[in-house]
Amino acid sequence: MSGFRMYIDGKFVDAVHGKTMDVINPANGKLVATIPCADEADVDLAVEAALKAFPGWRATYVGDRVDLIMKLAAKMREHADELAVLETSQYGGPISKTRAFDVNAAPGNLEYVAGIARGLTGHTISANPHARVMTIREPLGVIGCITPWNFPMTTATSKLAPALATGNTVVLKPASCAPLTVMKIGEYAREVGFPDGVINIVTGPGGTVGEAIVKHPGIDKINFTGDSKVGKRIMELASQYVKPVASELGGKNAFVVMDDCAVDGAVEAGVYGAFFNSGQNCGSPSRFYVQEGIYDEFVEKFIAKAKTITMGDTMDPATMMGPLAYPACRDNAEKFVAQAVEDGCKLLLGGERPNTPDTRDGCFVAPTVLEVYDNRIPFMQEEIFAPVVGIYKFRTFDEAVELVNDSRYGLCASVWTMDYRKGMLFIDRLKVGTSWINQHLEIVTETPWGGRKESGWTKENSLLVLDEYTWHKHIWINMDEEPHTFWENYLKA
């Protein structure tokens, strides 16, 4: 597939040095497209374009900015079928998922932010009878956005929408293995009339292009979604320039099942949460803690439900689970499962590569469940980002709290109980950014999303997202004829 080029200063361009890289379908190992492989020179051009466009875009009336954002959303919905196929082809999410979720969630981000941005306000402060004090919101400047491969379009628009609506310009780097739908956004932005340089999209390796974006003096803030190791590297680089970083990083999320829960509902949600998008979701539960009174029943039903998940041709609407995004992801998952078995875990389901005509050439990992006896083994501490989960039996409420918090991550967790008072008391003690009672993985644009500890710090979505792309300028207006000082009375005397 040809025709995919970078989008810089309103033009579709190849890399300055002419280098290219391939996008491979992880379901079958076949070539999907060849795209530009940028380097520092291309980032320089993108940042230069964004800096040039910033004054005019900042001065554009917010109603006109959000009108363009709404037109971009409409254009994405118009091309939903094409985008769904591209999304499936580049990272392996089954077509049933990309049609139902991605092509709706991505423009939905744009539409939501377009709706709230016109209500952006500052504050007035009654600090002194001799003055009028206020804050006004101003855009930061040029935002460097670095996005992941597991929800390419959706994550890109969750950053583009608030950045653009608040008057910033953007240099965006999509994931190297799944950039195609994000590149399409550049095409649509040009069609609907975004000024040149407001949106710039560069493609290439994170170690080259991503680092060049982070270090560039023309970039005012970085917004990154990805794994914690890369997030730490970005923070290290950005600290040299005292550059702010919004980071939505990894998770090792807990799913806590109390004796008094509705078991069938917990099983349904647990299987869906763990294996949706092949477990390639920062909010997916991978640590299951089940109270001893219902442990056997829950495990039996969980295994039976997981066995009903279908894998195969990702373009078949009946396929429920696709491959992992690239071979290293599959190999990493298999390594963790093998190590867990060595560490004494009992393999209850999966652990193998599906071997059918539709799966044998891809990066598939079957739904895998292990019974775990030690919460400190790597399998229960490291983010694996695959359809692999551990189930651990606990006895008491306090023990469950300690197990959940025994992690360097703090993205999300859920507790399943029909005693809502107990559920609230449990959540009060969790060190996570998002928590649910009798739900897991329900995330909508109207609600904030972000973690604690090594899961990063930022707030995606909701009204709070506008704070990530603006700063409050403090203005003090003296209302008296003379300025006031602390020693004025002494001078008068």
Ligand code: NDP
The other form holds:
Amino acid sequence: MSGFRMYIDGKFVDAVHGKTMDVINPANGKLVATIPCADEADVDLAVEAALKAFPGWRATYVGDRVDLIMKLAAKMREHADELAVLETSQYGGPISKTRAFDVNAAPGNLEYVAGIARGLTGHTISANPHARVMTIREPLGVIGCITPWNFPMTTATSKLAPALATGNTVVLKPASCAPLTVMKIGEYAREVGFPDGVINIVTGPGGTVGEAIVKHPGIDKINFTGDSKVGKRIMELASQYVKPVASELGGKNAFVVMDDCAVDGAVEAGVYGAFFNSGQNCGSPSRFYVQEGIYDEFVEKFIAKAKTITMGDTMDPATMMGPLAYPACRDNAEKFVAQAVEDGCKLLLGGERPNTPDTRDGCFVAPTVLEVYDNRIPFMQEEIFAPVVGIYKFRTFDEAVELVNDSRYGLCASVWTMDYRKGMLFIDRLKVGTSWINQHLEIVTETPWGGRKESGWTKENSLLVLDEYTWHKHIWINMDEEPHTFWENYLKA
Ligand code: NDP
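In place of the form predicted alone, output the structure of the form predicted together with the named molecule.
Up next: the whole complex, starting with the chain shown before.
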């Protein structure tokens, strides 16, 4: 048992300089655990361990690597109840969500990649009669993974699985407010027999530990999920070392409701997408564009449905929505709502802090809906990452295309219409990574996930994920004794 210590070189350790930090339950402000607060010295030790482990791990047969990954997944499934409770306590996602989603999706990432990794191949080309040319897929080395808090262990396994299966070793830094389930993964990895140093987990502030990982010369690639501003900072630092950065960043996602949609389905999906996990999903819709002919009906039904969301004790299976992850997230959401009202928006629902015995000590924000008249205001342009949405009335198809694309983000969007041809023509013109017709937020591991523009450029999930953790070494074999060059006749003469 680690007792929530860091996992470096197969050992559970405290920070070199002895510092600690607290993990607080955002639903009630109570202490969940005290954990090590690392700095550059701990990162050095973790990278040293990962470098030492790399040659042996890389040389291991892929079948043996994926066997260990499957054992890790099984261990997580065995401990699903404990992990769900821990996930809920540390970041506030209600137990109904962590039991239904996280404890399945996190090991699911490991199982999916364990299946596809054995099919990894390079290419062979008969370039000309004298040559055989091939590529070999090689691991990159040590991967620095930096993960957010909104799906703590699921995001961690989505990086760990492909990194490990392809023969890389890892230094992983989870988010400081929600590191505990990721720390558990270290504990299980040891129990199932991962060699020392293959997985290293370091906890501490992004500005110190995260940046030390990015800058460390022993780290070959950064795989980051988080806020676009932090992503830019990481790219800026990494560019000084020409170090590749895979980035899954923020979103400001559109939900477009056409006059000819099945309105009740659109309402249900819109309420779910906007408020599931308190809107703290990179793919949540937060900009609703509704066509004028259906506007009044959609808005009335949307508000009525949003009012049925239950908030409260996150350990109660009947609770649908928990708090935001920490006080600054709540304050930020409240600030954006106040600014939007100043900018002329009309508050249709929410806007006040819930004040029941189960919510008043936590970082709760009630489902909040604003009617918006200007798409350029910060409320419609900035990622707020909270259960707050804007609804805007549009008239034409072309106007809706422009509204969706009028964003520096490009993660995902959905369009609601029973005319699928129209839906296809609409999504053809969107600059986003994922688009749905009559669905929002649903994804499966088999399909790639990732954004465009300031939402990043990486592909997570699907067969494509293996490309993020390998490179094609190009090998040329000349079949003749003599080399072939453009000068060969001159040089021989
Ligand atoms: P942050 O960007 O604040 O934090 C993510 C991670 O980066 C944390 O581990 C954090 O550490 C670390 N970090 C912070 N500053 C630095 C730094 N200067 N250098 C290196 N690392 C740093 O994101 P959140 O945790 O708040 O997560 C929410 C964000 O993640 C949203 O923007 C959301 O859209 C995005 N996201 C995107 C997804 C996608 O697929 N596109 C999926 C899920 C989330 P610490 O916790 O110590 O600050």
